[in-house]
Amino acid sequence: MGATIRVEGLRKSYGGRSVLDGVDLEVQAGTIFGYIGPNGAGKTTTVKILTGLLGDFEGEVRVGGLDPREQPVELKETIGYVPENAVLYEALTVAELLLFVGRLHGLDDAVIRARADEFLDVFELKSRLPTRVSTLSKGMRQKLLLTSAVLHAPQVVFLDEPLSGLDVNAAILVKNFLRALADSGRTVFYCSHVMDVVERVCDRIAILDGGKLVAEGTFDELSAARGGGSLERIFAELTGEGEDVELAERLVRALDGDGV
């Protein structure tokens, strides 16, 4: 189907430290791609850039086509947004939100409802409507968060830590809806620390570590040239990680020590 989003040299720093580093990505429309890496390796850095938050960067991005430093504002309205951290409008009842949100990407209140009714109904969340966001449980308000990131049929959808507080079941449908959005011709970009979610549900994994891409590829060709095993061990490997059973025996010590 062609690239969704292409970047090419892509170097970012903040008062003199490198945070990216001369990362390239094409990823490509129909897919989910996992952008994975350490805390601190430039996930979040790159997220903002592809989303038209931040604009000062080097190098060229493109979205749907869109330039996130000239076509801000375009780029909004094409593109959806989970991230790991969000801040909802807690006064605010779900209906009231979600109206909010579709009357921001210019729906008609008919058709915001329609599809707030079905992604509600499907989440279990329909009964819901009336109550105040405050009231939310934390899996909640990641159902909601998700459905007002879609609510305008997104072509490209960027998810920071997507199943975060969801219970098994919610989780299994949100993998399910990912893979029915890709297969849609969509464009799922998906960052997590779940390593056996990654290796599970996506097509392409990049893995930034110290604002470098180190390894991009599927989990098979991820697998073949580190001699097999799982995502989490290759990606321990790559990123400098390897030693975390080590140091946990270490703190065990600590315990058992008596501190002289």
Second form
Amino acid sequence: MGATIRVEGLRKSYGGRSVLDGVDLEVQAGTIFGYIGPNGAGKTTTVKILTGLLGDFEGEVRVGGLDPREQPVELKETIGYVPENAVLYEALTVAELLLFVGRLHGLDDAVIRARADEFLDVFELKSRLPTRVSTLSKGMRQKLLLTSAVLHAPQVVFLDEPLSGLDVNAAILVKNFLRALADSGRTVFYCSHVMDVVERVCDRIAILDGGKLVAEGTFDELSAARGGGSLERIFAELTGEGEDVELAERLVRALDGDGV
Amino acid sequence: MFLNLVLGIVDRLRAPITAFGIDFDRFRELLRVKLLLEFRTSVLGQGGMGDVAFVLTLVGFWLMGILTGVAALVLGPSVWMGATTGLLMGMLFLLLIVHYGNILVDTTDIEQVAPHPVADRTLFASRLAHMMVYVGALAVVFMSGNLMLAVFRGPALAVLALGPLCAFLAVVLTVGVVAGAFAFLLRVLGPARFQRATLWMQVVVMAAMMGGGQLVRFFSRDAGPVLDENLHWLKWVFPPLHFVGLYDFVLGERTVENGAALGLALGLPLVAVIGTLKLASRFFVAGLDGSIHLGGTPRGGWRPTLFARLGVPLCRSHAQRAGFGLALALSRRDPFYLRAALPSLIAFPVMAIGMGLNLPDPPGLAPALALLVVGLPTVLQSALFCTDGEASWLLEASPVGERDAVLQGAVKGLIVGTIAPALLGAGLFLVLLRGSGEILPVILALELVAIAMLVSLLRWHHGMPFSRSPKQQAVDWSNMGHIFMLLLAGLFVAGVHVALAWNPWVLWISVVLSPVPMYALFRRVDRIRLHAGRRR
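Show the same protein again, this time as the form predicted in complex with its partner chain rather than the form predicted on its own.
So here's everything in the complex, that chain up top.
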């Protein structure tokens, strides 16, 4: 299968501050692609560009052959997006929210109901259809968000911390769902700070630091290049200060001191 | 500078604030941050103290202050004191009910505040002080215009000393009474029902203020003289008369009644504030977290409500239906929208009904129902904002190229879910109260009002409904012209109604034919577009 996502020389800055500094990426169809980096590395900005939410950038970007800058509407028809910390209309019911999102994607109500019923049944949320979003737990909201993001059967799914708030069983279910999505030829672009999940779930992993890609490959390739170890260790070596124990002790000392 | 002035005043009040059982440091910090956030967004045209609407309100208060100052020159100092405090209290009371009272029940920062060790009373007091900043500024401006003239009527020293004192007491009493009502509802009904109860209190009080007098007049047409004879009790319960008594007492009229009035003038504000803070000692944080919505949620999950079913025949695309469903649901449940729109939306029809009942026919109904036309901007302006405005990312992330379709659906949702029920409700009440013989004039009036509203709606500069957070609210100058035109449209509707209702045959024909332009105009809602400056 060919590349679904192709990024060349991607640059983006906010008020003179560079956030992405020449990122090159290629993500093949039918894979789960892990995109990781420290806070402020530029992950969310990349995802916003790839999903057509940010049009002001430099470089060449294609998602499913579409240019997010020139064809944002066509692009959004083919992708699904689960942002981290998504705000939802709390006053809507679960059913109303799904109908709203499904209709925005041009789906008939009957199709929305049929697909959503399956998802909500599996996610054990069906009884929550008439209840308002404000009454849902964090995990339930995450399941609802995931359902709303894939309701239109997108070819590419962008996920930012999709397992946040999910219990163990639900997290396993979602991970298996992502694998099944990839096996069906769809592409999953997965952003997370949970290294062991990325290590186990993703087919390929890219590490972003300071707006630049510092590593890219399968976990085995990354591990071999860094002399073995977990993804967490590789990540810390590539992006961290390497003095985490000393830093942690400094924090405790700050709590014990009176600042005088 | 203004913030420092406010905080300077607060610092000087440290002892009494602490005496009320308020944690002063936390209280001061809560107030400081709230005001700081408002000042940061208060460039001209945005919410907060720099809000253009607030500046206009200040100008209005200054002019009214001058007007009551004239009372001193023409009618004498006692009348001046009564008119000044009465008008000030009345205007502040209305503003508090409609607008500034919402500061007390503002939920936008509760998630940040609630996890911290802030006592209910301290949080309530900080909201009260926040409210007082606005109200205090309005009162100062009002009195500046007022004293400027009153001082010439003299005695100058008494005017300059007692005017500000009585105005201050009037402000404290007004704020205390309104806040006290909120705190009372919280204490009596508990946190779960607090938000809903306070909303209905605002609706009922505003409706009573706007149309209550007319309704009382209609139902007590034969009891007028009896009421007039018994008005002397007013001086014990009508606070402005207490301030008149205080003024007269200090200036030498040392009667028992004036002494009692002085006691009430000084004592009631204190009682109101102490009582309010005592009542607000529990449940306030939990109360802000409570829910607020109108009507039930659909019990069958996917099964649409009666109103939602109308979306199928009325909407032409999936995007329109998305907007229709969103507007319909949020216009019944979103706390910010409900607080902003509902009191006016109910008060205007109540006022219209009141006028419609008392005015002779013709012109009778027409000018009354023309008032309803003016209610339209409230709905459209308020519907721009939503408690969860940031959820509009769902729209940004969706493949809707021309968002106009979503707007068109949302406007239809507002018409079906909000405007039409308000019009029909007003019409139904008028028919019930005036008699079935009035059914045709009422129907014609409703049709004409609907036509005027639709014409205005088609020319309105639309923003995407429910897409902005309340904290980002902006004063919309682009529609000011339309709002003024609506006032004229109201008068035009009244004139047309008089002309058409005069002859029974013409009335019949008008009633039958009016739905034709109504339908044509409604179809043109499919052509409205987002205003160029508001395509977000």
